[in-house]
Structures are given as structure tokens and as C-alpha cells.
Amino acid sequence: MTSFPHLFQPLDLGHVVLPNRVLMGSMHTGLEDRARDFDALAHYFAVRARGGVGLIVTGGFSPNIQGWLKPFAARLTRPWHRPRHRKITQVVHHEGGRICLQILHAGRYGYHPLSVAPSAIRSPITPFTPHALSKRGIEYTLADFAHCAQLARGAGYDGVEVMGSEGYLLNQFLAAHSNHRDDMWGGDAERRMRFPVAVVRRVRQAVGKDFIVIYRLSILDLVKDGQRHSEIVALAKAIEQAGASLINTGIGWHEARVPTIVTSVPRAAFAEISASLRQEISIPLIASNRINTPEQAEQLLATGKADLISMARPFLADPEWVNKARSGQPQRINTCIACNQACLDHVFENRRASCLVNPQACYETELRIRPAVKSKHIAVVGAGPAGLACATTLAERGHRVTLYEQTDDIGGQFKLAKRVPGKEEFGETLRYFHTRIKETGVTLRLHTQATVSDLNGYNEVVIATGVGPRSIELPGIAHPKVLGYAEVLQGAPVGPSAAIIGAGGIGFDVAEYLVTADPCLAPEPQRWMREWGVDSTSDAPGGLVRPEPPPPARKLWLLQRSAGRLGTRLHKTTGWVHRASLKARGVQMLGGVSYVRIDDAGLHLRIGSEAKVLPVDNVIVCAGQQSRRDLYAALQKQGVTAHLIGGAERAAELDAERAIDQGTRLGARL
């Protein structure tokens, strides 16, 4: 028996039975682009197959050179490419899994001068204007999709997924936004859908009936002049008739100005749209986007909103997600917090993907957690992200670990982060580490400030004491209206107006907290959609309507010393969301600021030659952090060797990705 009966119900596709309703969605890792990385890629997929997922979809492989995401990116176009792919399919099948290859043609999203598209319209996310496909070029491209699918079958894949969403080539044909043709492949909606339908038909003809063909369909474009819902329904029916086995759902184009997968998007925000499409087709429909727990997945299946659930990043966070859910132990799942910091941010920077909460992701062959040759007695001081990762990794390997924490609970800066609206998911990581501490046998000592004498007798000492707010020198800094960011996030009263000194990640987080009327209230899908101008019930082009942001709870100024736009150092795939959210709520963002003094009148400053006074009730200092190293320095004086990790080793911006990675790697090495 299972706690999630719908999630673990088999699905019969006629020629194959999937053991459960969980699909590991496609995600580019950076290992796909070079033949020398395929051994690591195969191991990455094998670990997830062993973890129990019903069906895996690879990252995108292009069917031709024009469809590259970037020069020399992943493709499957020649017979001699098949042996490297067999490494993947053989190990996945050995682990009892099934895997489909995603065929992805980038279209105008290709970051190279050979890119092609329905029309010669440059996308806002690449510097290259694509060549408009000729009629002959369209025929060649159709043949290339079919040939790629044949090669995939020959390489041992169980099926293919045709990528028709997220604004890639097939999606570009479907929308008037990017298809300005007036021939048989453009014009009205019926002609615009001909190309993707023809792709599916050709693919099915090429691979036969006993092969899975998934079509990834954009059910919400979220761009101007995108598809209407009625057009999407018609497309889904045509795709079914063309021979698709399954329809997977995609939300939003990469150029859309509405977030779709960041942590501030409510869980399963788009499930109702999937549900409305499911009623229109007879083949199974897969729901996706911001689904990360078995409880949530079970509910979507039980209420008939989908037939399968697609998750990508959750399998970076925990490859054993399915096995843990099946065994009735969801509390043991290392939940994806949708931060994007080590996965999508890395991919868009041409780096290998990984995971903030699981540094082993995509590094399975390099970062191995092996039993210790000899058990040691090890002290870890500080139960923030770095200390938690290190302590539990050490204990998993068989060391005897004591974890010291001077406050009343674990978490460090994560305890503050989870209070920020849109970052509630960070609390899931702390829940996971609470479970890990118990199951690995770490001795946790809360309310204990470790001293040098406490640490005598340990074989190894790890200092993970984290950071504290950096103080600034400014006349009036001791004024009662001045608060630190930690005080604010812990609930200190703040008046109707405030100025925030410092526009790094913490400054933006504090601003989100202060403009939100009830920062403790979890986001609700319909309220969130109104805020961002998404209407899933009308037939509006692209699903876009006029945004209705909630009124700000306070009048805010967000300030930085350096000139230029604020937030340029925020993470690539999430920074724009923070800037757009605060702008919509009227936050004044000022750069090139010189701070003069703080007094009863407010914050005195200069911008260039202009003197200004911001008549605020409070001034919030978010001017960075400094490492807490007092204990480390004292140990050094006593001649005790200690390992320094996390914020204690380097403060900078709060960097949980580096902290957890450092802690895990040290824990694997000692």
C-alpha cells in the first residue's frame, strides 16, 4: 500500500506500461554538448532511474545544425552519434527505467548566426536575427525531425519528446508574435499550426506505432500576440490525431515577462489550465511547472487535473524522490526550492548545471559520498546551510558528529530567507535537514555557544559560524529609527515609510517583505495571476491581460552607492522578477547615492550635486555582511587546526549555493 495511490498507479500506453505517473521533465545540464561528458550524463540518468521515476526525458538535442541552442551544442543527426547515446539508454534500462530523447529545435532562440525561424524576427534574448525558413527549408526540417527520431530509436530510447513550447521553433510557428508568413505555413491559426502537426505526423511515421511520442505543448505563451486558448485546444486535438502518445504541458516563452518557475510562483499555479485542456483530448495529459511534493502531485491526479506529473528540478534536488514517496517517507525528500541558482542560472552562463540543495547533481561521478575508512569524532560549529550540509554528510559516512548551534533552531540565514514573501520554500530545506540530522545520528546541541575548551578532544573541528550584518559609519546611525535587516525580518515594527540602504539580494528581499501587506501569507494562484496579468479563463492572446498588482503596504526607497540600474548583480533568471515586482508596487530605486546623515527628519543624502531628504519613519541597513571568525581565531591561537567553510570563510552576498557545496565537499573528504 502507498500513501499516494494515484501517483503510483501504472499507466498503460498500449505497447508499454509506465510503472507510475511521474515523469522526469527535460532539463539541459551542460553534459549533453560534448561526447566526453556522456559517461557522466549516463550516470546522472542512471541514478534517477534507480530512484524510481516512471519515465525520463533528456535535455534537448537538435535535429540539425540550424536548430543548435549554441554552436556545437547537443544534436542527434548522424549514425555515428548513436553509440554515445546507447551509453545512456543501456544504463537507464539496466536500472529498470525508461527514457525519451527530447528533440529541440531552437529556432530564433539559437545563439548563433545560422539560426532559422518562421520569419526573420530577432528574439530579445539573442543578438542574432534568424533566417526565414524557405518552403524547401521547411521540408528539410520536417525530414530532420523524423530522421532524429529514427536515430533515437536506433540508439535504444523508448521514445521522443517533440519540443513545441517555451518559444522554440515549433512554438514560433504557432504564434502571430513570431510568424508573419502569408503562405501555407502562416497567416491564420489553422495554417500556423500546420508545421508542428506535420512534425508529429512525420515523427510517428518514422518510428512506428510501438514507440512513445510526447508533444510538449505550450498551453500559455505569456507573450504579446501569443496563441489564444481556443487555438491551443485545436492544436492539441490535431497533435493527438497526428499520432502523439502523450501531451506534456509547457508554460511561457523564455522572453515572457511573467515568471513561471521561480520560487515566488505558487505551487501548481497553472494546474487549472492543464485541467481545462485535459477535458478536450483523449490521450494522457502531463501537468508541469512548480510541482515539487508528492502530496501536491497526488492531489492533481486524484482531482482529475492531469494524468501524469512532470518535474525536472525536483530530480536535481533529490534523485530518490519517487522511492521516498512510495515508501511513505515524503519528509525525507530534499525538496526543490525553485531558486534556479545552480541549475538554470548555470545553464544560461554556459556552466554545468547542479543544485543548490544537492551539490551532487550532475557531479555524481566526481562528488561521491563513500563510507569513512576510519570513524572520527568531529565537531561542527554553526547550523546554517554550510554546517548542516557538512555535519550530515560526515555522519552519513560513519563519523561521530556533534553540531553546535547557539540559537534555538537550525537554519542560520535560511531562517530569515523563508520569511521573505516568495521564498517560503526555503523552509522545506530546513525540514529536510531536521530529518537528516535524526537519520544520520548527528548530535545536535542547540542554545550552545561552543568555546575553545568545548572543542578539545575532537579529531577534527569545522567552523561554520556564518555571517553577521556589516555595520556602516554614518552620522546618526544609532538613531532609534535605524534597523538592521535581521531585526526587520524577525518582525521588528516598521513605519509607513522606509529607506533601505543597500540594493543587493538582501535589500531586495527586505523590500519584498516590507511592501507586502501580509508577508506571512503564502501566495495564492489566482491572486498571483491577477498581480502578473495572467488570465487562464479568457481567450486573450498569450493569456495576457492588464496586471493588477496589490497596493504596497509601505512607501519605500531602495538605495545603492554605485550608479546605474539596481539589481544588476541579482541572479540571472530571477533578478528581473524582483525588479519587476518592486517596480509594480511603486518602490523608488535610486543609484549613485551618497549618504550624509540620519536624524529626526529622515535620511539625508546626495545624488550627484543634489541634496535630498527622504522623510522616512525607518532606515533599514542592508549593507552587506561580515564573517564571524572569533572562534576560529581563538582556535588558531591555541594551535588547533580547524576547517573554515560557508559565510565564515567568505561573506560576500549570502551564498547558500557555495555554502552547501563547500560543506558537502568537506564532509565527503574528511
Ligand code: NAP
Second form
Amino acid sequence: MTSFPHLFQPLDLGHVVLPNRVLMGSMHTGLEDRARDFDALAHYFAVRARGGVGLIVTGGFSPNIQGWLKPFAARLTRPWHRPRHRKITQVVHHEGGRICLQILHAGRYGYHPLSVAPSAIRSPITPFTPHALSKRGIEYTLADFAHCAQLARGAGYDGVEVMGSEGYLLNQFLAAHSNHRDDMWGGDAERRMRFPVAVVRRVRQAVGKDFIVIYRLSILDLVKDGQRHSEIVALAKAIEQAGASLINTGIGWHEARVPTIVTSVPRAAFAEISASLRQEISIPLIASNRINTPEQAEQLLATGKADLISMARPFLADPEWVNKARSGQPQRINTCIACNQACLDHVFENRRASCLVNPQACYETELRIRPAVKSKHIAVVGAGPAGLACATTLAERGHRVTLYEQTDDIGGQFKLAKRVPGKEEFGETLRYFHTRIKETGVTLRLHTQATVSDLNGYNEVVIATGVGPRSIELPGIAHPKVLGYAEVLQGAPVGPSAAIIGAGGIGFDVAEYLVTADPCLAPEPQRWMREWGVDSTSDAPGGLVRPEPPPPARKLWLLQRSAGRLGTRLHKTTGWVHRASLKARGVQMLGGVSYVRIDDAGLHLRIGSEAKVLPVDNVIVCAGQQSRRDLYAALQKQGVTAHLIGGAERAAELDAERAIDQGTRLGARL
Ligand code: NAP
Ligand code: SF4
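Rather than the form predicted alone that you just supplied, could I have the structure of the form predicted in complex with the named molecule?
Every component of the complex follows; first up is the chain already shown.
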């Protein structure tokens, strides 16, 4: 018996039966590009196969050099590439899993001068203009896809996924704005569809019948002149005819200016679109994007919206996701909070992916949590992300751990973050740590401000006392209209107009909170679609219509002293979403300001030589953080050695990724 009967129903694909309805979607980790990283990559997949996932898809491998994502990026093009791939397939099969290779031709998204595309039109997100493929070039490319699939079969993969979404080469053929050809591969929608369909046909011919062929189909392009829904339905039918075993779904090209996977996108926001496509085809359809809990996945399957559920990042966060769901323990899942911070943001910075809530992800061979040689008695002070990660890792290893927290609950800065509209997922991490504290046996002392004498007698002391807001000096800073960000996020009343001093991550979060009429309203797909101009019901090109952002709850100014655009230091894959969301609701963002004073009239400032008064009801200070180290200093004075982690160690550029990573690593070492 399982609480998720639809999720754990096997799926018969004819030549193979998948044990459940969970697909680990393709995710580039940065380990794919170099042969020497394949041992670590194989280990990464083996851990996920052991975790019970029904079918795994690798990160993208190019079928030829022109299709590289970047110079010397992952490819499977030669027989001598096979042995490194066998390392992966062998360990996955040994763990009882199944794995498909994703074939990804980047087309004009290739970050190199050899890139090709249907037409020589540069994408807005790459500096290289691609070469237009000649007719012969198209034939060679088709042959390369087929050859790559054959090599994948030879390397022991159970199938391939043809990457036909996110704006890569196959999409570029499909959309009128990137395909200006007037030969048999371009022109009307039917001719633009020929290349992707030919790819699937050639791949199927190359691999035979008893091999999985997944086609990842863009069901919503979210770009101007993208495909219409009717064209997408026609494509799906043609792909089925051409021999695909499964259709996976993708949402939005990389150049789209609508967010598709960040945490502010409501869960399963695109499920209705998958559902409508499922009616049109007879092969199984896989739903994807912002599905991260077994409850959500079960509901989508039970209501017939999809046949399988694809999740990629949730398996970075918790490789045991499937086993925990199967055993009826979803509360034990370390849920992906869709922050992108340690996965996609790393990949875009050419760093190895990992996971904010699970620093072991992609570091399985390097960061091992082993039982302690000798059990020690350890105090951890502060139950923010760093302290929680450290305390639970120590206790998992067999140490006796007491965790001191001066407030009434665990979470530290996460308690504030989860109040920000679009960041509700942070609450899942707190639920996870509550469960972890219980299962690892950490003794939690809430409402307890640990003193030096409390910490006597422990073998080790860890100080994770976090950060407090930086106080700033400004005439009028004690005026009653001035509030700190923590007060605001905890519900202090704010008037109809406000100015925010400081435009870092927290300034943006506070702006989002204050501009939203009801910050406690649960995220809801239809409202979100209207806000971003997404229309899944009409036949609008690319699924785009005019955005209708909700009216702002108040007049807001977001300010910083540094010149230039605000929010440039926010994270790569999420910063633009915050900027666009605030801009759409009329938040005034001003850089290069000097603060002069605060009084009854408002906030006085200068921009260059111009003096200005912002006539605001409140001024909210979001001017960064300071480490809280009083206890650490007192311990040092007494000659007690302690380990300092998280924001208490370094407030500058503090974020939860560093805090959890540092806490886990110390916990694994002591
Ligand atoms: P931050 O990113 O360092 O930003 C601080 C802001 O305050 C800057 O805009 C800075 O710009 C301004 N500032 C600094 N000193 C000032 C002074 N003396 N007077 C006036 N303005 C001053 O800090 P944060 O926004 O507190 O974010 C901290 C970290 O938390 C970031 O790394 C972020 O990734 C992470 N984060 C956390 C949360 C959360 O919920 N806990 C949310 C989002 C982000 P100028 O100096 O140009 O004025
Ligand atoms: Fe999910 Fe954030 Fe981890 Fe990426 S870093 S897998 S988005 S929790």
C-alpha cells in the first residue's frame, strides 16, 4: 500500500516496464563536459537510481561539434566516447535503474563561433551569429542525431531523449522568428516542423523498436512569433507518428522574458497545457516544471493531466525523493525550493551544479557523511540554516547534539524569507529540518539564549548566531516612520507610500512584499498567468498576450547609493524576474542617491546635484547585515575554542547556500 497509488503504478512501454511514474528530468551538472568527471557523474546517477526513480535522463550531449553548448562541451559523437558512458549505464543498471541519454543540439544558443541554425539570426542571449545550415548541412545533422542515438544504445543506455524545447536547434526550426528559410525546411508551419520530425524518424530507424525515444516538446514557447498551440498539437501528433515512445514537455525558450521555473512560479502552473495536449496523442505524456512534492505529482496523475511526472532539481535536493514517497514519508523529503541558486546559477557561471538545500549534490564522492569514530557531546548555538545543517549532520553521524535557539522556532532568516510573496517554498526547508531534528535526535532548546556557562562541558561548540540588520547613520534615522526590514516582514503596518533604503536581495524582497496587496495569498496559476501575459487557452503565437500586472498595493521607491541599474548583483537566473516584476508594478528604482535626512516631510536625498524629497509615510532600512558575534567573543575571552559558521562568521554576501554548505561540511568533519 502506498499513499500515492498513481505515482507508483508501473508503466508498460512494450519492451520495458517502468516501475513508477517518476522521471528524473535532464539537468546539466557541469560533470558532463570532461571525461575525468565521469566517475563522479556515474556516482551521482547511481545514488538517484538507488533512490527509486523510474527513469533518469542525463544532461544534454551534443550529436556534433556545431551543436556544442560551449567549446568542448559534452558530446557523444565517436565510438571512443562510449566507455566513459558505460561507467554511467553500468552503475545505474546495477542499482536497478534505467537511464536515457539526452541529445541536445544547441543551435544558435551555442556559445562558440561554430554554431549553426536554420537561419543566420543571432539569439538575444548569445554573442555569436550562427551559420545558416545548408541543405547538405541539414542532412549531416540528421545523420549525426541518428549516429549519436546509436552510440548511446551501444553505451548501454535504455533510450534517448531528443531535446526539442527551451529554444534549442529543433525549436529554432519550428518558430517563424528564427527560421526564415524558404526551402523544404522553412516557410509555413508544416515545413518548419519537418526537421524535428525527421530527427525523431531517423533516430528511431537507427535504434530499432526496443529502445526508448523521448521527445522533449516545447508546449509553450513564450517568445514572440513562437508556435501556436494548434501547431504544437500537430507537431506532437507527427512526433508520435515518427516513432517517439514518450513526449516530455518543456516550457519557454531560454530567451523568454517570462519566468518558468523560479520559485515565484506557482506549483504545476503549466499542468493544464499538458492536460490538453494529452487528449490529442496516444503515447504517454510527461508533465514538468515546478512540480516538487509527491502530493502534487499524485494529483496530476490522478486527475489525468499526465502519464508521468518529470522533476530535475528535486532530485538534486533529495536523491531519496521516490523511496521516501513510496514509504509514505513525504515529510522526510528535502524539497527543492526552486531558488536556482546552487544549480542553474552555478551552471551559468561555468561552475559545477549543486543544491542549496543539499550540498552533497554532485559532490557525492567528495562530501561524504560517515559515522563518527567517537561520539562527542556538541553544542550548536543558533537554529538558522547554518546551525540546522550542522546540528543535524552531526547528529546523523552519531554525535549527541544540543541546538540552542533564542526565539520560539527554528529557521533564522528563512522565517522571514518564507513571508515574501513567491518565496513560500522556503517553508518546506523548515518543515524538513523539523523532521530531521526529530529523526536524528538533536535536542532542541527553543527560547534559550545560550550563555558561556551553558556551553561548559561540551566537547565542541559551534556558533551559528547569524546576522542582525546593519544600522545606518542618517539624520532622522530614529524618526517613527523608519522601520527595519524584519519588522516589516513580521507584519508592522506600512503606509500607502514608502521608500526602501538598500536594494540588495532583501530590499527587493521587501519591495515585492510591500507592492503586493495581500502578501499571504497563496500562489495561483491563473492569476500568475495574467500577470505575466501567458495564455494557454487561445492560439496566440508563443502563448503570449498582453500582461496584466495587479495594481500596486502602495507607491514605492527602491534606492541605492551606487550608480547604475538596480539588482545587478542579484542571482543570474532570478534577478531579472525580480526586476521585471517590480517594474511592471511601477516601483521607482533609483541608483546613485545620497541620503540627506528623514523627517515628517519624508526622505530627503540628492541625485547628482538635484535635491529631492520623497514624500513617504515610511522609510524601510534594508542596508545589509552585521554578524552577531557577542557570544563568540565572550567565549574567546574565556579561552573557549568554538567553531564559527554562517552569517556569524561572515555577513558580507551571506546567503543560505553558503550557510548550509558551511554547516554541513563542519558537521561532516567534527
Ligand atoms: P546586500 O545584498 O549587501 O545589500 C545591501 C544594500 O544596502 C545594498 O543595496 C547597499 O547598496 C545598501 N547599503 C549598504 N550599506 C549601506 C549604508 N550604510 N547606508 C545605506 N545603504 C547601504 O544585503 P541584503 O539585501 O541584506 O542581502 C544579504 C544577502 O542575503 C544577499 O547575499 C542575498 O543573496 C541574501 N538574501 C537573503 C534573503 C533573505 O530573505 N534572507 C533574501 C534575499 C537575499 P549601496 O551601498 O549602493 O547603497
Ligand atoms: Fe532546487 Fe535551489 Fe537546490 Fe536548485 S539549488 S535544486 S533550485 S533547492
